[in-house]
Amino acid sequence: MRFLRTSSAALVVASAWLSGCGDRPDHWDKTVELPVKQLGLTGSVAVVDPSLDRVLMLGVASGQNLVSTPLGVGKNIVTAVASPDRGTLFVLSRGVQPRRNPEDERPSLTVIDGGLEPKRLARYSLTDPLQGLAIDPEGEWAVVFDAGGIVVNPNELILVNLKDAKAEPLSKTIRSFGGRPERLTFTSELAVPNGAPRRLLIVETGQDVTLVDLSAPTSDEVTIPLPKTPTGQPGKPAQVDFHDGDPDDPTDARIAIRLANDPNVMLAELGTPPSNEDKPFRVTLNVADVGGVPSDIAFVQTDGGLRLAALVPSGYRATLVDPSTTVTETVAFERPYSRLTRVTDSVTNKPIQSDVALLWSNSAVGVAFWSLGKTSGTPFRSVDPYDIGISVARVTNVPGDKYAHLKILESASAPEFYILDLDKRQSFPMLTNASGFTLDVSPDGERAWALRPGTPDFASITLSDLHPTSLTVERDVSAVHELARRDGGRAVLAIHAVYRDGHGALGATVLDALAPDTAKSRFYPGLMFGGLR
């Protein structure tokens, strides 16, 4: 049964109404799955709710007034996801399996707005059950793979076009030679010899990587074969990145790929076709040996032109590919920086020909700015060691323009974070009283919350001066989520999920984001439980 905690009074009303109306509806026995799965989003926290085929949209209406929006979704939920920019919901179904019956329900995809009026935008029939979902940054394209039905093809994709809702979701099969997608990366517009712009759909299965031209999906896909290990086994794609190149030349849009346990790295350049072929490109590849096996890869604009920089901690360096030719140029790095990611367009002041890279590891304690310009008549050298307390396993961006060029760096284990200035270069400690907390940014940038899950305790970070507010609610906490207000404000939903006598239960505190006081916070129990009251 689904637990709400209410009055003695509310007990004899309900006592009442099961007397006198008969049986309770049956999904008043509908237990919650614990753990719950919950997303924030703009305006609103999703609740995914399988037991009852549904998600429950959780908003703020004004001051703590909680409202809930329960949305059908299809039977039998697989997995849920957020877009980008927390703006919308996918959440994908299997159905019923295996049909039956005509009206048994088909496998689906349901696409649900996360603002402050929560509603679904869409819903599409698929054919068979699948479990990949994959969500295009720019909000144009949902993919889905992963088959898991009775027979299978690993190789089908089911392309959806969120641009409109009335498009049949479009099936297209890869060619393949033993491999499946597992991973798609989305491409922004590349410049292409034949034809104009175009993004590409980049899927990498366990032993090659195939480019699905999204202008034309049902066009003849480009599949690139991988050399062989030493071993004499299929190499395995570990990582890839794309750049358009020099805005004016059409010719030179390329695509890297990092091979696992390989010291060398894949060049794929989207060049001209030969002048018999129809094609809006034709593929090219080069292969570099960088060295020692990298742990990433970038392209990076440098004085002296594009680049593909592959970080290689076993050497304590990163090698530097010129796509053209593939001449590379050793970089020396005090400590073996694993990860790297560009942060030029975060800088105020940027620079205009080249780019500034963020260097970074979960082995390494601190983090390095990389210059990828002219240092005192010396390229690529100028690389800057910063000393904060911890290493990095993860770095979180900042939404919006206003704090884009602050970074919070987050620790595998230690009990303290750290917010990094980009412009100033400038790192601050953030001490909490326990290792295990985990961070989350407000939508709108303004704010970050550090929540210790299964305590009573978080905290907000204001980002405009850093000064922390510790609270702490009556129950523990199992997630916090900012989200805006129906009323222009902005709330703080700190989630409750408890597993107890057998079965679960989901409640909620609201806050006021902006000025969060235990004092002034309003307990919502039951959430799951027929509705809010």
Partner chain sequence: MRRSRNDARVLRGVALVALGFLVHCADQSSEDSLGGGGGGGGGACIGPGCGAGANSATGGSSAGGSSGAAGAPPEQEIESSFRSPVATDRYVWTANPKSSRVARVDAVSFETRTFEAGYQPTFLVAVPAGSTGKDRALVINSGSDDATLFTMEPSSEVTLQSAPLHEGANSWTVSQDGRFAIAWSNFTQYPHADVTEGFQDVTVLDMTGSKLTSTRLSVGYRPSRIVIDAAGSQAFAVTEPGVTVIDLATSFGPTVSRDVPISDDPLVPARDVEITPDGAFAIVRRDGSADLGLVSLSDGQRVTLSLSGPVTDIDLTADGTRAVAVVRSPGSPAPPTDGGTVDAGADGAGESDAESDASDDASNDAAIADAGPPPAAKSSEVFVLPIPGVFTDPSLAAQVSIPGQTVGSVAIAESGTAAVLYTNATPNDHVTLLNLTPGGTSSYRTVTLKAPVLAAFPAPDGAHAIVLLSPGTGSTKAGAFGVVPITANLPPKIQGTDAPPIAVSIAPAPSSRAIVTTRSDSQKIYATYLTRLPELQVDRIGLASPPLASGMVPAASAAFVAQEHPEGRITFIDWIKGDARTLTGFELGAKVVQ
Contents of the next structure:
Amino acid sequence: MRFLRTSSAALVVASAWLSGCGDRPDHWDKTVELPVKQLGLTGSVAVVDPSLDRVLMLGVASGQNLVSTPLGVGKNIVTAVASPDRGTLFVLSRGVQPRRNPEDERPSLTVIDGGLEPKRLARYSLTDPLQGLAIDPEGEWAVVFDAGGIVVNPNELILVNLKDAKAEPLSKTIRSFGGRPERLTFTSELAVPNGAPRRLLIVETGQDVTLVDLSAPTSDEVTIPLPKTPTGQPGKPAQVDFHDGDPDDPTDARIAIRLANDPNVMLAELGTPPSNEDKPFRVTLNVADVGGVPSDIAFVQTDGGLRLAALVPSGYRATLVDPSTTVTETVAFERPYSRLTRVTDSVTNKPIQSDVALLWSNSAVGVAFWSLGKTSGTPFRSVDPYDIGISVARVTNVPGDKYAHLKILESASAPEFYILDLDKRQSFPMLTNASGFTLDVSPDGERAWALRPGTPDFASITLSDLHPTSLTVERDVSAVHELARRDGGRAVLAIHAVYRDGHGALGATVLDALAPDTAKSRFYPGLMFGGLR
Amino acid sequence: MTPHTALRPALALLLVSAAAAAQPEPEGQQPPAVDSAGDDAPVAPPPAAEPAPAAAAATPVFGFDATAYPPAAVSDRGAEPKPPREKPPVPRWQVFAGMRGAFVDDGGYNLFSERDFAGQGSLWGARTVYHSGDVSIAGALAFDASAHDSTIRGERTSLALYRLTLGPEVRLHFAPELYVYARPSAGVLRSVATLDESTTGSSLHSNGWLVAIDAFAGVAADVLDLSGERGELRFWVAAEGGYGWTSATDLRFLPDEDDASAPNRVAALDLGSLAQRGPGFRLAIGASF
Amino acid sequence: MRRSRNDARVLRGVALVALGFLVHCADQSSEDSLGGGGGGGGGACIGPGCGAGANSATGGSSAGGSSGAAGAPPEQEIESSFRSPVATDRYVWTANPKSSRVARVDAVSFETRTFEAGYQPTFLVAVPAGSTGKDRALVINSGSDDATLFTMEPSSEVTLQSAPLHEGANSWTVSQDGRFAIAWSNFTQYPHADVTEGFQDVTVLDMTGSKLTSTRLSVGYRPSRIVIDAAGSQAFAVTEPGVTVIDLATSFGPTVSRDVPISDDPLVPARDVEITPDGAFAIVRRDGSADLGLVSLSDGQRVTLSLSGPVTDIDLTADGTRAVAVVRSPGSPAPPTDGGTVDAGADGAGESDAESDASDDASNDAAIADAGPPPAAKSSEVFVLPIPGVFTDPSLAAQVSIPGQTVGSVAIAESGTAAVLYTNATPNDHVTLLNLTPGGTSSYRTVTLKAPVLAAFPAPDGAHAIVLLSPGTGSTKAGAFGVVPITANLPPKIQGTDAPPIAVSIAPAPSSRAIVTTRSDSQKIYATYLTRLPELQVDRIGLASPPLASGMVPAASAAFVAQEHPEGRITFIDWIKGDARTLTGFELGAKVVQ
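Switching from the form predicted on its own: structure of the form predicted in complex with its partner chain?
Below is the entire complex, every chain and molecule, led by the chain shown above.
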């Protein structure tokens, strides 16, 4: 009896001891936190998996066959951003912080090809853990900023030359008068009086604006202070715009700065530097009062020349500022339009000299076309309002050239959206069964996808004939992404995100994008297990 | 899955066996006479193997060949004490219950366990079929079973393994109470894997049949002999170690076909393959009779 | 109008500036000195009803007018103030009292630099380079009662020097050689000053040495004007009792040497006192009096010349050798004089019987007053008076009768070759152009401008004049001006404006450009008109905010218009191309780190 007891006890002890042997890889213990960030790219959908320091690139090979390609990125993902053309993904990682050992990973920026064959294109090692990432629309630069380490230099920028995978990132600390970078804008090429045309990086901080010459990032930057508001508070930039001016004049490139809560707009001209200075330009400032706090600004071409248009919804008007003289002209509107989009390049019959702009507002019903030609000595032609019955919260462009003349107008609250034909000046309502739809346009510009997140319902709208196809899948959808298929077709992924028992899970329904049919769809569960063994 | 969970079936079996063995003998069922010198007295070695007299075969008790053992004389009061019963050189029937532990460094197994250790309850029985000198051969049939559960990225998983192997056990007896053995065996392993997947809202399953091959060697020792007139009953402790191998089965999880709650046309969730390969051991307590 | 001599002191030929209407209507005494002066002008009042004392003659100060004919409204005065930017060479200097900074804007490159002056820099003046050859500007820091001198060194650096001033200084007079500057207090900027406030303190700054020195002195009660002679040796403060003479370059430093009475009755303040550029004489005119007094400032001797009627205006040529006196209503009764009188001769054609009947009879005055304003006198007379000879030999006076025309004011071109005669006491759309060419016959011609004349500004070269007009009855325009060829017998160019003109600036000789700036706060219309001479072409240039002052920057071939803006705003107009370029936010621009 005693023996049995002893033997049993021995067995238990042995088992307990043995059970401590060996561990499975810890990736199985990493739960999925919602929301899971997904980015639709041209040939794949990137699903960011911060727990495992990787990105899952979901592609479709043929039919509805989903292929998952996991790509490791740096430890501790901070943010992931797609390039504007949706062909590339940029993932910023903090690395191991704080670093205790030489082998602890440094911060890094990983560049991933978002096409049909996703792969890592480059990985740039950085020196400091930063949190912000701005991507150049022209694909030349990525700028990392917004420090988040223990001891921070908030004005440090790290410029990564995306054209050279081997180039070392360049660290640059911009002049600071107490602000820190909040928003970065890359200009197109601007002619300067002294030197070749170049691109600038406009850095908006909390109280000034800095210009960094991207052709010579190590050279001194230009810091532009902002005027105090009428109430005496430090000025804060709210928006910038830029224009190269007359193509034949290298001295009239300008940058406009809209100030928060301030009726003034600033114009910075890149003029001729003094002869004893070897600088490409010298900034000359001008301030114009547009008669009310503007909500949006844009350089526009009128028959009277270049103007800065500033929308002042409180006054039901726009103010056109001559950048040379700061003389203003006012254009009255029937409605308090607050946003302006230049659509000149989107219309088929482009005006020769002057711009056409689309006016809209989240708080006013309808849109308007504003033709900035000249008649009777006034630099504007006409404002044609269109009552479409909804207030517009967002205007989505259609990529590509085929349907560039179409714009999708979304409302924040109405259960409908509009497709606006700029050429025919016609608007087509698309009614939905409930509000809360989001819209996205396929990268090839042929279709739009409307989704009510959190429901299994979504729809495809073919832009050629505006034919909608309603679809209902078997699980609630959080996002819809259309992508190219490796066999040449196109597929759409409806992503299902579920949160249960303190963890998240991701699945997808794959359909054919060109002829979507839920009877031929395929459901893929457990996407976040992809690539794990 | 915790070690304790894996061991539960084995422990239960063990305890039941131990409890059964520890039960006082019911009246009238006297164990065979044992060496009156006590448990610690050396046991007389079994007589040399001689051809058993062709005596009328006594009624086998406990399945032993009673001809090998002279029938106990009927004793009456005042009769001379009977000579001590000789221990049979090799156990005839044996049943063991214990635990099997395996070190499984398999990716598929990681889905169901945080550790690379698989504990199973083990039950095997052997029947000596050949005895010559110090060597005997028994046929052994082993059954190992275990259940494991874990979570992968928060999703619950479970795995049930049922292994049945059969093979010869070759023994080398140093004494009736002690022998070493080797037991190669082969059989099948049934794996039943389940994943409670959240996006489908269903349980996904991946079942398989695997070929199982074990090669174990160990030692068994008689630790308690309760043999008596009614037959042999000896308790053993066995410890063996070896290597277990199975073929691999794909872990492709799908919902049950009759699961109406699952979406239609669910693609299999491929999580690799499962194979139980690796060194292992058994610890068991058994009885022979 | 008394201005031509002062305007002639404009540094480097920067055009005369007439500014308007924001600040108080200051009188002639706040104008630049004989010798110095910069280009910018300040605000002053144009038009009836602005400023203090517009309809009355008070102690030598107000923008009053003659009142020779009972009930006749006075002529209007136009003055400048020192709150405006000033120009030196190619730079425009502007002061910001709020930030205590002075900005210097390069009119060619628009580069802006700011400098910290004293507390609340307010009143700027350009200082002639003189023997130093350096561009300089002076500012009165109202908050700290001191002055800061900005000197541009050959290395393009700007050095600053400060000197204390008396409290309350708000005006400058600078010598022609740039050696001395006098800060004084123009009492008209304090309309509610107590009668015991004499504003008698002046501070003389000596800018010759390496260190800027200041000397505080005291002059007579309420100086209305201070001038420095062409030699820069003496300064003359025109005060109520007389003229205080300051010797500037004594071995003890500037000192007050004497006070010269300018009339027998010191209690009766004079209306106008003109001092010759050499500082030898003062010519005194009094409202309603036909007498002109000539006072020797060296020994105080006084001589009186009686003209044909109350002298309504007098002006001196730039060289001080001639004076032109205007008698709007010849033959009107005048108070007795104490000296020889000039036989005004025939009263000229068109003398009004109404005016000849005007007498001391109060009832008659009342009857005339009750009957409304009297009809304008006809055939005013103008006297060209050689100075000082006419006071010893009255026959030297050349009397010019202008038949059928009423003139009450005169403006002489800096060249001294022409004078523009007009009246703004009553609506009159005529101006008469008088030839003053030495050896000439004082010929004249009259032009019609279709709208009542407010003021006239001859160009320094005497070839043209800009005449500000008041829109007449039936006009839909808010204002107008005329560009009048003087030397060429050509019709004037009349330009209506959508806002009233407030300032005129004309380029120095040869005067090929002028700008007329308009402002209407009610309509929020602000513009400047670039006028090309002699083409008589006018181009309108809109302004973004209310204009304050204008001026010329000859070295940059540009004009500038300073405007109201919290961050400071100036529009530069290129003479050649006619392009306008506005700069806003000087201090911001100076803070750009490049």
